[in-house]
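Shown here is one chain on its own, the form predicted alone, set out as C-alpha cells.
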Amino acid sequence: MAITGVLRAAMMQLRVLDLETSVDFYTNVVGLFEVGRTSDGRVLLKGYDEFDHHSFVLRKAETAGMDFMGFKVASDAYLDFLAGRTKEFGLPVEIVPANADQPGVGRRVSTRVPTGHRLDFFADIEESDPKPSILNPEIWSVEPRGIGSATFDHALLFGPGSAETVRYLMEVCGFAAVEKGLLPDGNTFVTWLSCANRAHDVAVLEFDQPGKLHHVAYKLDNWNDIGHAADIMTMNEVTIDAGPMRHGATRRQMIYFFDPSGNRLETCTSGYAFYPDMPVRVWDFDHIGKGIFYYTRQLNDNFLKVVS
C-alpha cells in the first residue's frame, strides 16, 4: 500500500441553529443517512457508500460554522508520529481518547492551525450501517434518497495565516499541493491541496477573519446526478447559490448550495485524479474566475464574502 500517512478527508462537526430542522434536510434533500445520536444532542451522519461509522456530525449552536474537520490516517503508530511532527512545528497537540465524544471513533490527535481550525487525526474508526456490501457486492446496500450523496469529499477554509496551514499539511502531514490561484502581486491566495489521488481533500484560502468555512462537499458520481440534484434541490426550494456549472481547478462539476443555517456545501463529481508525481496547477489573478467558475469566467462578491 503505498499511501502510509493521512489517507482522506473523513469528517466534519458542523454547528446548526435548529436541529431537527437540519435534520430532515440532510437526511432528504442531502441524502445522508442517521446513524446514531449521542448524550448531548448531536446527530451522526453519513453518505450511503461510506463505511465509516459516520462523516457528518450536527451539532445545535447559536450561530452556524465548522467545529472541526476529521482526517482519516493510515495507523495508530502515525498518529504518535503525527502528534510529535505537529508540536515540532509549534502547532498545539491534543490527545483526543477514543469514544470521548465521536461514537465508534478510535483516539485523535487535534490541533489548531494558524487559519484557527480544529483538525482531528485519527486512524480507528467502526463501521455502521447502511455500508457498501462486500461479498458479491451490489452497486449500493441501500438505495440513495434525496440528491443521493455517496462520501463525504472535501472542504474549504477560511481564515488568516493560510501560507502556515498549507506548510503544515504539506510538511507534517504529506499533502501535495494540487492547485493554486495568485494574487496581482504573485503570492499566493488559495490552494488546493491533496493526501491521496482526490482532485483534492482540503482548500485553504486567506482571509481576514479566523475559523470560517466556506464550504463542505459530498460526492456525486456523474453529470447526470449533478442535474438530478439540482432538481431535488429546486423542488425543495433550496437555496442554490452557483450552478449546476463546471469547476476550472480540478475539473469537477458541482452545485453550491445552503443549509438552513447557512452554511454552505457543495455537491460534486470527482474530478481528475491526482498523482504527487504531478506539477502544480497555477491560476493567475486574471483567469482565476475561470477556474472557480468555468462557464461563466467571473467569481462573485457573496461567493468570497459568505462564510460560516
Contents of the next structure:
4 protein chains.
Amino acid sequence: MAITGVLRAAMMQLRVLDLETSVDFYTNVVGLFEVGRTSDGRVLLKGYDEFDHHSFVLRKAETAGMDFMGFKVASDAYLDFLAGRTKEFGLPVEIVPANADQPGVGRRVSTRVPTGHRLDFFADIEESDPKPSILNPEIWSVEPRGIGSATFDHALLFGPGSAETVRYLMEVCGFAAVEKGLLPDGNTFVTWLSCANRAHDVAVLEFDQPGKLHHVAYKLDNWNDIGHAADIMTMNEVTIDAGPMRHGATRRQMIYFFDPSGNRLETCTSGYAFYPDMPVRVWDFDHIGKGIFYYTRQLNDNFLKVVS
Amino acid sequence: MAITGVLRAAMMQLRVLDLETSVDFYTNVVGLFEVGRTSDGRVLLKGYDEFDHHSFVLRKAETAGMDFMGFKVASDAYLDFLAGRTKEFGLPVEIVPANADQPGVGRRVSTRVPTGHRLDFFADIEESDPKPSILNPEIWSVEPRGIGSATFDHALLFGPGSAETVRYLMEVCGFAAVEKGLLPDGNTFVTWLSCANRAHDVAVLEFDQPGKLHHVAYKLDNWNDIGHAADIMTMNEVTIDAGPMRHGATRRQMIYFFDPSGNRLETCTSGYAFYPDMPVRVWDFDHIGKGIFYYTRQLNDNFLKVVS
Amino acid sequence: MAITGVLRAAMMQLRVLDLETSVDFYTNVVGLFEVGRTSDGRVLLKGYDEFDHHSFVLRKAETAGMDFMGFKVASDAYLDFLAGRTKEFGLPVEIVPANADQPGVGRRVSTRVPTGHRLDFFADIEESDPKPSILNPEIWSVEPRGIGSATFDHALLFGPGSAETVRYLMEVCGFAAVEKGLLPDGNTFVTWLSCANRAHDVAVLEFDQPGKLHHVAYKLDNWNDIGHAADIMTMNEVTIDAGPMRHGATRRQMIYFFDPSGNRLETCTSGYAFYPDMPVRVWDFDHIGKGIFYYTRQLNDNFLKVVS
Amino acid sequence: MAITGVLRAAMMQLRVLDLETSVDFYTNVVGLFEVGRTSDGRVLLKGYDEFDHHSFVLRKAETAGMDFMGFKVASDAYLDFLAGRTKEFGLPVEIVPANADQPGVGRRVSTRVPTGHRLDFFADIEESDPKPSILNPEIWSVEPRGIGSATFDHALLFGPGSAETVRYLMEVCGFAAVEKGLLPDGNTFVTWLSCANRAHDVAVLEFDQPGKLHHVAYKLDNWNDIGHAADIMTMNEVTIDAGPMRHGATRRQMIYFFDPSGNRLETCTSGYAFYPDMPVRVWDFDHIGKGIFYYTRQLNDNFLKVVS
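Please give the corresponding structure for the form predicted together with another copy of the chain, as opposed to the form predicted alone shown earlier.
Whole complex next, starting from this chain.
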C-alpha cells in the first residue's frame, strides 16, 4: 500500500459550554450528523461523506478548547510501532482500550506532545450511517445540510515547544512539512504538516500557552460552497472571523468562524494536493500575513490572540 | 513518510499525427507549457502547477496512441525493489538509463503489463519552469491559459488480460482498487486504481486490442473551470466527446474531448479523496452507464469503441 | 417608469398526465412551492424568489402541453391599450375576469397568436408566501430545495405562422428581437424576444403543428447550481435531454429535462442582459446547431421532434 | 418598446493622479480595453461585453474623484423631454454637442443634481471594438483579461441633499427605488435606484460633502469570477477594501477595492433582477451594516469615511 503509517487527521474532541446549543449549531449550521451519544453525555458527530463512525465529539465543560485530536493509521501493527517510537522520542504513551470512551473506535495510542496537545492514534474504527454508498453509489446518501461539511480535514494547534512537536510528527509519525512560516530571525514559528496528500492534516504554531486550539476544519467541495456557507452563517447569526478568503499557505479557500462556545472553526476547499517529493514552501516574516490571509495580506486582530 | 512506493501517475508519451498542430493544441487549448524538445523531435510539456520537468511528451508518428505511461516513485531504492518484484511477477523489466530519452528524468524501470501497455517508473526528475514558487508563493507563477490544465491526473487503459494488469498494479506496485465495474457474470471489467489519495491514478478496462489508450486526464480546480473549458473548446472547434458531465465512479466532474490526432483527453475536477481503508465501490452491469456518465446514465456510442 | 408595457413572462399553465406525480416532481425536484389549488383541481406553484401569487399551474389532462402562457404588464390601463391594439392587429381578444380561474390574478387580456398559443396578459396579481422579505431581507425566506428554481424565466413556443406571432409580439406588445436563427434561404425560423432586460422572455420557432411547447424555463443563480441541478436530476431519475450545456444564443448555461408527462423543462442561468439598443444577433443556418447547443455544435435528435 | 426613457448607467469619467499607472491598472487588472484617447489626453475604456464606444474615461488631475456619470437613454426625443423636465424640476441643463469631449457620443443633456454630481444623458453612442459579435457569436470576441470586467454596472454617489437627488431621479428620470436604508428617525439616508432590471444603476447616500464618489462598479458573471478577481488583485498588490462578500441590499456578491489614485471600485455579480412592480426593500438603522456587508454585518471603518 502506497499510503502507510498515519493516514489522516480523523477526529477532534471539543469542549463546549452548552451541549444542546452546540448540537443544534453543529448539525444545522455546520451540517454534521449526530451518530450517537456516550453514557457520560458526549455527542458523536460526523461529516456526510465519511465512512468512519465519527470524527467529532462534543463534551460539555466549563471552558472551550480541545480534549484531543485523533489520527487514523494504516494498521494495528503500526500502532505498536508508533507506541515504541513515541516512547523512544521521550513522550508519554497511554494505550486506551477499544471502545473505552469512543464508541466504535479500536484501541488507541495516546500521547501528549510538547505543545501540550493530546494526540490519539487508532487503526480501527467502525462505520456508521450516514456514509457513502458502495454499490452503484449516488453522489451522497443523505442530502448535505447547513454549510454541508463533508469530511474532517485538519486542525491548527498553538503551544510552546512547537519545534519539538513538529519534530515528533515528522520523525516519529512520518508527517511531511508542506509549508512553514518564519520569524524575523529565520526560525520557524508555524509549520503545516501532511501525512498523505492533503495540503495539511495538522499545523503547529509557536504560542506561549500550551494545548490551545486555533481552529478545526471540515472540507467542502468548491468556492461556490464557501460562498453558500457564508450565506448560511449570516442567516444563522454565526460570527465570521475571516473570509470568504484564500489562504496563501496551502492555497485553500476558506472561512474562519466561531462556534457558540468560542471555538474557532474553518470551512475550506481547493488548494493543491501535496506529495512528499515537493519542496517545502516558505513564508518569510514580512509575508506571513499574506500566507494566512491572501486577500488582506495581513493578520487580523484575532489571529494570534483568540484561541480556545 | 506516509506515502511510499509509487507516488503518482506522472507522465504520458503520446503519438500524434502532426507535431506543430498538436503543440498548438496542447499549449493554447489544453494549456500545457512547452519545456523543451528532444534531439529526435519530441516535445516536452507540463501543467502550470507541476514541479516535475515534464509530464507529457508528444511524438510524431503514423498512428495515434500512447507510447508509455510514467509513474513517480518515492525513492531510487524502491525502483530496485520494483524491478525485482516485477520480474518475480513474470513481467519483463528494462532499465532505461537517466536522461536516455527523457531529458531531466532519472533511470526508469520499464515493463509491459499484460494489457499491452508500457509502464515506466522513475524516482528522480528535475524541476523546470513554470512551476510553483516556494518563497512567499502566489497562487501561480505563470497565468494559466487555454482551459488551464494544472496537473497530470490519470489515464484509462484498454486491453486484454486486464485482471492480470490490475493484479500486478495492486500486488507489486501497491495500488489500491478504488472502484470497479462488473460484467453480468459478476466478473470485473474495469477497475479504478489509486496509489495515494487521488480518486484514481490509472484505470484498466478489459478490451480485445492490446495497449490502447482510452483517455489521459489533467486536473482543474472546480466545476466552474470545467464550464470555462467547454467554452474554450467550442471557440477552438475542439470535438467534445461527452460532458460537461459527472462520472458516477470517483464522482469527478469532467469533459471528454479529442486532440487533433484522435487521442481522447479528459479534463476533470472534484470527486472524493481516496484512502486505502475505504471499501471498494462497485458498479454492477446494469448501472455501469451511470458509473461512467452520471447524467445520461448510459454509455455513449464512442465509449467502448473509440480508443487510440 | 423606464420599463412600461409588458414587464415579463410570468406564468405557464401546463397539462400533466398524473397530478400527484407531477406535484411531487415540481416541488421536490424542480423546487417550486405549492401555494394553493383551485376548485377544479389545478395546482398553483411558484419559485422561491417570486412575489407573484403563482407562476406555474398544473392541470391534469389526457395529453401534455401548455394551456396558456402569461405575461405581467405594468398597469391596468395598459391592458385596455393592449386589448385594442390586439384587435386592430386582427387577433381575438377575450377579457378574463379577475380571479375567474386564476386565484389572486386580476383581469386578463387573453388572445391566441397565429402559432396557436394562448397568451394572457395581466396587470394585477396578489403576493403569496414564500416570497422575498422586504424588511432587512435575508437572501431567501425559505430554503431553496431540489434544483432550487428561483424565478419563472421564459418559454420556447413552436407553431406555424411564427413570423406573424413575432410581429404581434414586437409591434403590439413591445417586445424586442434579441437573437434570431435563419433558414438556408435567409428567412427567420426562430426568434428570441425580450420585453425588458432578460436575454429572452419568449422565443418562437416555426413548426408545422400549432400551439406546441418546446420548453418552459426557470432560472438559477449560476453554473454551479446547474451542476447541482444535474446531480439532483440523476438522483431522482429525471430524464435529461441535453446539458449541462451552454446555449450559443443568449449565452445561457442550461439543462433541458423532461417532466413525468413529457413536457420539456429548462433550468438556466447567466447569459447577458439585453437592452433594446443592442443589435440583433443572428445565427445562420450552418451555425444554428451551435446557437442552440454551444458545446456539441449540433442539434440533438429531440430538438425539432419532441414537443408537447 | 418596454424599456423607455433612461436605459442604463453607462459611463463614468474619473479623475486619476497618474495616467499611465492608471491605464495599466484599468487594463491589466480591472480588464477594461482602451479604445482611444482624446486630444486633451483623456483615456477612453470599455468592458469587453459592451457595444458602446466607451463606458469609462480617465482624466489626469490633482485630486481623485468623478467628473460626471453618464446614462444612456432610449431616444433623442427623450433627451428633449428630459431637458425640459429637468429645468421644470429646477436643475440646470447644459446641452453638450455631439463629439464635443466624448468621441463617439451624441449630444448630451447635462445637469448637476443637488448632491453635487454632474449627470449626463445621451441617446446616441457609436460602437467600438472589442464588442460582442452579432453573426454566429462566440461568447466573447476578445478573451477577458485581469479580473474580466464585462459591463459597466452602477455607482454609489455621496452628497448632501440626497432626498432631492433621489426625487429628481424618480420623478424626472423615471428611476424606481429598489431598496433603501433608514436613519434611526426613519428618514432615508441611502437609496438604491434602477432604471430597468438591474438591481441598481445608481445609489445615493446622504453625506456632508458634495459630489463625492463612493464607488463605481463593473459586473462579472458569477461568484467564481469574484474569487478569481480577489486572486488577481492580490497578485497585483491591489488594496482590497472589503470582500469577497455579499451585499445584503441587492444581494450582489462583490469586492470593494481601490485604484492607484484612491478611487473605490467594485466588482459585482449575481443578485436579483429588479422589476418596477416589486415592493421597496428596507434596511432599518440597526441592520444597515448587514445591508451593506452581509457577512460581517457591520460597516467597516472606510465605508462612511473614504470617498473620492
